[in-house]
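Have a look below at one chain only, the form predicted on its own, in structure tokens format.
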Amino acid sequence: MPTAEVITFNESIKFMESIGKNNLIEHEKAITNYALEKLRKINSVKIIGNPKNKAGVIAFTIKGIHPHDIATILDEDGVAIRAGHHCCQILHEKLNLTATARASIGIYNTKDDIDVLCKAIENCRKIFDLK
């Protein structure tokens, strides 16, 4: 039996219940909206998708920079994102995208984290000499 997994799953549920489902959702929404607002102001960043009920996941590209390069440079600045197809290769093909970068937002994230993300993206743009 996966005892450690059962115990940690139980503790995760307790943690979420202590914060409250609605509080979790509202926090994620607020930080996601802040991130979208900030990212849209960065020249050459393109947000992929705009669903009506947005979760705390933002897929994006930066014109002229491969998403794997974005992820590598952001990692050097201490920012963890994912790059690739994100289990959606067919969708990427349909959208004519080789890959996307993806930032995920959760209860532990703050507006300061988003500011650090945006600063790291600006650094990435400088490295690739994008205006």
Given for the second form:
Amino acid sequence: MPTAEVITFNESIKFMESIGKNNLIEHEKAITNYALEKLRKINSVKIIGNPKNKAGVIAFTIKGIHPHDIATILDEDGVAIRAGHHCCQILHEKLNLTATARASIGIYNTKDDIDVLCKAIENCRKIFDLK
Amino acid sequence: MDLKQLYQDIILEHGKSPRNLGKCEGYNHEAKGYNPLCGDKIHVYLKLNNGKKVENLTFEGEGCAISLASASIMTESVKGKSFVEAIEIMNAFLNMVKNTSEIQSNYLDNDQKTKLMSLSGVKQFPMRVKCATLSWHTLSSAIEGKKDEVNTEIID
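What would you give as the form predicted together with its partner chain, now that the form predicted on its own is on the page?
First the chain shown before, then all remaining chains and molecules of the complex.
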């Protein structure tokens, strides 16, 4: 019986309900849009997927740097992202992508977090000597 | 943890421009390796001559800077060595990347040792050790003539 998980889940629901569904959605949208706006300005960053209603999940690539390397360097700058196939190898094959990096946005993220993410990406590009 | 230790110039250079890329002519051993967690893929081509010497060693692959650099430096270090020397170098590298700080081998010149040791920084980044060892396990598989693809989630 996953007792700790059940108790945590209960607390998570209480936490989310205390903020309110609309506030959660608004916040996620605002930070996501801010992130997309800033990321699109960085040379060699490509956002994968451009649906009309985009949730706070941003898959991206940086030309010339493998996502695994991006993740390691960002990690050192205190930014946690995921790298790999994100359980969708088939989609990656279809899009002809070796792998992607993925930044996810939650209620606990702020615009400052996005600024740090972008700065860390610039650091990454500097290490790999990208123009 | 120092990123500079991991992404040294040698690694960035070999990662961007890997040496011995492609399918060498007359290869008689080959093997594939794959890291399903991040998508690193490698195909090693080996030509052992009648005297069991590594006449040629090349690879094709896609992946992170660490995996490509490791494969590139591997081909430079093992090409031209005898079968026995190649195995010794392989074991020395795997040992260094996981345990020791210096590579202990009788069959490498100083330049080759320096290049291989540039990968020792991977010890501080445990998640990346498999990136560095993939090509070497694949080479081992090629030498042994194994049919199955090397999978980093199954090997050590």
